[in-house]
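Let's start with one chain on its own, the form predicted on its own, as structure tokens.
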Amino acid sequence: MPPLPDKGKTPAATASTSNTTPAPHNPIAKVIWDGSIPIQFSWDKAEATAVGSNAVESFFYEAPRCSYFSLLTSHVRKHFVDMALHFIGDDAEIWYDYEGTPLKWHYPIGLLYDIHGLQASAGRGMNGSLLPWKITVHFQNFPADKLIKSQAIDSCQDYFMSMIKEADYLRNGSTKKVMNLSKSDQTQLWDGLWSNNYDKFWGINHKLTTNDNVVARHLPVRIYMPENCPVIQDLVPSVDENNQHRTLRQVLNQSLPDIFPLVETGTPVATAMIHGIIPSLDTSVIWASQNMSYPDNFLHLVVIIK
């Protein structure tokens, strides 16, 4: 029996919340916030090699999906190094791959697991999870030709916050409401992410998804195509031109008519995923965005051709 997943949280997810503002009710949320990956790390088998270190036990950790790899890096590396691997350099150098694939640090590992487990796995007829994730840690030969170089901590906080101001920008046509968050909102933020405590992280979020009842400009919405295509990501109106939500179905069918098509004749050639969840193309993109959008505050589809 391999050990049980260590549970996806830093020491400060157990730190006192006295101070922090408070998370308004959202039941669906926080159901998505608490959904996490059992994932098996092991250590590249020729890097072992290479040292003598065939026997390494690999490193099982219950990943929360919200979370970013670089954020489980100094888990991992612990892991390894009371295994007696003696690694030289930083958590940058450290990085991952399935399947021979590296995997995108700056992206959500919800979001890479749906495209790289769930997505690609329906691809080859495959049907279910593939739990534990397994996934190969290399501490050597960093892919800088496929993956950004760059990938600490605060390079990872970097890019999450640029992310979060995007969404702003397309929400509002500005990013005020991230620039107006005082220094302790925003650092509220990033801790309750880093974390993982719901509260904390949406104690502050919530203040910029609210649109205080102001239909938004666009929607924070990227589509992930199987086979590496590359990300579609066009500006999409929350509201048709009958102003009614759109849905779903139609958000798809603006960036891909051909594999969605508004009025369905035959069989479905294709359908979307959120958080490993396939939800209702009917379902109102708004009320998507707003209740299963990632922290970064984009709503995240991976297509699944069927």
The other form holds:
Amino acid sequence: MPPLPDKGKTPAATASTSNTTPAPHNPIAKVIWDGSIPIQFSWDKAEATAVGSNAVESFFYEAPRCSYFSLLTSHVRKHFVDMALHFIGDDAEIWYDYEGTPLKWHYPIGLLYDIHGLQASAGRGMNGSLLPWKITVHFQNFPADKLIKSQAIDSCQDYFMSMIKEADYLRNGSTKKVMNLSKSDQTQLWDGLWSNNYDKFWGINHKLTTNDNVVARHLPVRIYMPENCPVIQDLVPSVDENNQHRTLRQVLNQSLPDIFPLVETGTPVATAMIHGIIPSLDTSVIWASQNMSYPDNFLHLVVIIK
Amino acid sequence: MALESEPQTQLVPSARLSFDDFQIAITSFLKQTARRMPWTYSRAGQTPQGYLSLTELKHSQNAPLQPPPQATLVDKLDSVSKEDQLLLDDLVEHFEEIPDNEEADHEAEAREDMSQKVSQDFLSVCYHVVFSPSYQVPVLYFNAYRPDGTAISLEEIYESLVPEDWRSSIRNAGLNGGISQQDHPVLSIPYFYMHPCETVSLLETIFKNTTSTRQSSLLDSYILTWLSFTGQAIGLTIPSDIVASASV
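Could you please show the structure of the form predicted in complex with the partner chain, as a counterpart to the form predicted on its own just displayed?
Complete assembly follows, chain above in first position.
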């Protein structure tokens, strides 16, 4: 079993805030944090034509997998506003789609790509590269029946913090830990996320994920099946009746026993993906939770049916 | 439903439910409300997770409507979704079954009133009770639709559904107010909901003060107890005779 992250100190990358708690050394978490997806944002043709801008170039951006579309919106809008003549655009009305499906702004970008890119193409038996990921940008006709309203930065932060609270509640049966973070710690957590600063973010986050070395009761896990199934979120105990760490296989078997049997007799029917990679199902779910979670502290596992 | 021990070694019923407990609790609730409130149990596709649902018609100025005459109501609802139409038909049928000795006098008056008002300022409010596996409590989800089928905004929810004296305390609750929007766990579309963080401590306080601590009776009245508190915040009231007859 892989060792738990070392708690040695790393000098903060930015010296701007003397109060920034440095992040512990954790190469796995760092690699995940640095993961990115090249995206090609193109303006919806009908909308662009309507404002007389049918020849506007696409906007290419290397988007952090751990970030959210809401946090990129100002860059995206600026590009198209600069390009078009009579157009301003309103951040609250911007939305994105991939092949006609509106993208949930409250899901991390990496999760969206795993679902709409990788999981969907596996389902269609496609093999070629999907990159750069071709996203359509809309500035009008926000689909309020499909997307949560007001995807401005405040809402993104609110939603993100409610996920963090839920994760805390699962681990400890209360949200005391998160609620007791100092105001500056809470600010540092959010600042670290939107400014894509690993040290700032993990300097605080590691206190939540390592849970002061108290074994979590339950772990924050969400499982995504193909074809727009409701998200599976069952209660995931961290250890079994013998106090052994449970594995990813056991967790998946608990929710999807037909697809993930405890003992693999033939060729596996499905695999589970996170951050675009397929971890071994024998991985300890506690280790995975501490090292491979998204910034919202959840393990978002995307099921790829072979 | 687990019993958790406190330091004083006195067993206090926990307010946290397992999924199976929740199923038992909602079955009791459906029985308790059968004749007076048209709650139904729905599922979507093949997921085991279902939810209780109720649709109510409300004046958009926060006063409940009198039961409307069937013809007027149904005629005006051109753009209501099929699902909502079925619920509304059920609702209207249900209202017709209620003995109307008290209402006979007011009916004619109400009918006239309705034909002007119904099309302009009523809301169709859908209330759903969904289980939260993380918080292990029920959560109240809701959406409200104008006659043209469009959903109302958070601000309009506060104005139309939340009682005036509750508004500021709910707005200021927690990080972002007591009401937020998220994907409905079963339907996967945007729905408003009441944050469940306080539910456990609220219910534990209530259970501590009940005379009976039998697991089964607390489970029986769980949804009723929880909903009679939580529902008030967004304009959902349980008729008091139901609460009285089911109390422990």
